[in-house]
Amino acid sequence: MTKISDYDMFDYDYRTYWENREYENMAEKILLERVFDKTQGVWFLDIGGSYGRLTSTYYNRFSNPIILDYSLKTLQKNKEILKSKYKNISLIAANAYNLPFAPNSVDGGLMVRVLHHIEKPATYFKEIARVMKYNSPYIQEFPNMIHIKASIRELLKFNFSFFKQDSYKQPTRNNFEGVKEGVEGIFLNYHPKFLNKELKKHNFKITERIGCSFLRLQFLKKFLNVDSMLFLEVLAQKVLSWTNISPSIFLKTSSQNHKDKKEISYETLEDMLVCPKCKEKLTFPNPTTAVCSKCSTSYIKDQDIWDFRVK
C-alpha cells in the first residue's frame, strides 16, 4: 500500500511552518507571478494547496481555481478566509494519487512543496497527466537533492553514489513536519535528471526551469534583510537557474496528452467530478452527496468541501 502523509493524524497546522520563512515564501510567489504572467484558463488545480498560500499567484488568471489537499482539517480551518478572499475557489479533500476529475478536464496545475511527500512519483505523474488538457501549463516544484550544500557535504565524505541520477534519499533526520515527534514521515529529495525523465515519460514538455531559494542559508538571514535577499534572489533566478545549486527547482511544463481528444467545457465543478477509485461518472442524489455509478461508493460534501479521500 502506498504511504500517504496525513497532516490530520496529528492535527498539524502548516501555517506554523511559514512563520519565520518570509524570504522563502516571497521567493516562490515572485517566481510564480512571473511564470503565470499572461496565462489564462478556466479550471486550475493547486495540488497540496493547503491554506491557500500561493492562491494569489494564479487566482486572477483562472476563473475556477481548485485547492486540493489530503488534509480535510486544514481546508475546514481556512475555508471562511479563502471563500471570503477568493469568491470562485473550490476546496476538495483528496489523495494526489487518486484525483476525482474527468480526463482532459483541467486547464492548469501546480504542485509546490508536496512532491517530497510523494513516495511514488510515477504513479502521481500518470494521474496528473490523465486530467490535464493538451498543452495546458503544469508547474512542478521539487526539492533538489544535489543542491550545492548537499553536494559539498557528500563530496567531503567521498560519497559519490549520492549523485546517482535515478536515486532519491531522506534529506534530513529528525524531520517531524506533519507527524508525531519521533515518527519519520515521507521526506524525499529528487535528482533533477530523474524528474526530467519522469515528466517526459508521462508526456510533459519542460518549457522552463527556474531555481528558487538560492539564499536559503541561516547565516545570510542574520546579515541581510528580506528585501535585500529578495533582490538578490530575483537576480539569481534569472542568472543561475541553469545550475543545480538551488535547494528548490520549479519546472514549467505543458501537457502533451489528449492531443487528438475533443475538449469538453465544464460549467460546474460537479460536471467534471468522477469517482477517484474507478474514474466513473458520479450521480448526485442531493447537493451534498455523490455516488459512483459503477462501484456505488458514496462521497460527502460537508461545510462546502467535497471529501474524496481514498487510499
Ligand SMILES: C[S@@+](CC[C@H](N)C(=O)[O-])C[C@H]1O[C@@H](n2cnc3c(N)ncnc32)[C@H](O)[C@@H]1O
Second form
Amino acid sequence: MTKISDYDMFDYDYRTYWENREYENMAEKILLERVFDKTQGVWFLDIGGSYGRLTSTYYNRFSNPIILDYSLKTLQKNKEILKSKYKNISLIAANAYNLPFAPNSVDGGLMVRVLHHIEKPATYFKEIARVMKYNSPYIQEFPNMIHIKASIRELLKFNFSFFKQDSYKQPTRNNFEGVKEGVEGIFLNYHPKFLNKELKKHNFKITERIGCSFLRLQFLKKFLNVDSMLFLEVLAQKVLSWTNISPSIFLKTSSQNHKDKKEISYETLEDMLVCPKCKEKLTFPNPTTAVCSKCSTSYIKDQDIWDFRVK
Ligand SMILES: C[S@@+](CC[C@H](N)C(=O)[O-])C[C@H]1O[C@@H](n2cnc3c(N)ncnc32)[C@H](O)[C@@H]1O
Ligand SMILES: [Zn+2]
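I have the form predicted on its own already, so could you send the form predicted in complex with the ligand?
Every component of the complex follows; first up is the chain already shown.
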C-alpha cells in the first residue's frame, strides 16, 4: 500500500502555512498567470489543490475546474468560500494515485507543492497520464534538491556524490507541514534530471521550465519589501530559469498520451467519473451515491463533495 500524507490525521490547517509568505505565494501566482497565458479548456484538475490558493490562476481559463485533495476536512472547511468565489468549481476528495476519472478526459492540470508528499512518483505519473487528453497542458512543480543553498551545504561537507546522483529521495528535517511536531511525514526533494526522465517516460513533453522562489532567503526579507522582492523574482524567472539554483521548479508539459484516440466531450462531472479502484463505470442509484459496476464499492457525495478516497 502506498503511504499518503493525510492532513486530516492531525487536523492540519494548510492556510496557516501561508501567513507571512506573501512573496512565495505571489511568486507562484505570477509564474502561473504567465505560463497559462491564453490557455483555455473545459475540465481542469488542481491535484492536491487544498483550499484553492491557486484557483484564481486557472479559473477563468477553464470552464469546469476541479479541486481534488485527499483532505476531505480541508475541502469541507473551505467549501462555502470557494463556491461563493468560484461558482463553477467542483470539489473532490480523492487520492492522486487513484484518480476517479475516465481515461483521456481532462483538458488541463496542475500539481504544485504536492510532489514532495508523493513517494512513488512513477505510479502517480502513470495515473495522471491516463486521464490527460492528448496535447493537454499539465504543470508539474517540484522541490529542487540541488538548489543553491543545498548545493553549498553539501559542498562544505565535501559530499560531492550529492551532485552526481539523480535519485530523488532527500528526507527533510524540521518540516511539520501536514503532520504535527515529532511525527515523521513524507517529504521528498527531487533532482531535476530525475523529474525530466520520469515525465518523458510517461509521455509528457516538457515545453517550458521556470525556476521559482529564487529569493527564498530569510535575511532578504529583512531588507526588501514584497514588491521589490517580486520585481527581482520576475527578473530571475526570466533570466535564471535555465539554472538549478531555485528551490522550486515548474515544468510546463504537454501530455502526448492518447494520440489518435477518439475524444469524448463530457458534459457533467458524473459523466466522466469512474471507480478509482478498478476504473470501471459507475452507476448512480441516487444523486449522492455512486456504485462501481464491477467491484460494487459505493462512494458518497456529502455537502456537494464526492468522497472517492481509496488507498
Ligand atoms: C502543501 S499542500 C499544497 C496545496 C496547494 N497545491 C497549494 O500549493 O497551495 C499539499 C496538499 O496535497 C494534498 N495531498 C497530499 N498527498 C495527496 C494525495 N496522495 N492525493 C491527493 N492529495 C494529496 C494534501 O492534503 C494537501 O492539501
Ligand atoms: Zn470498482
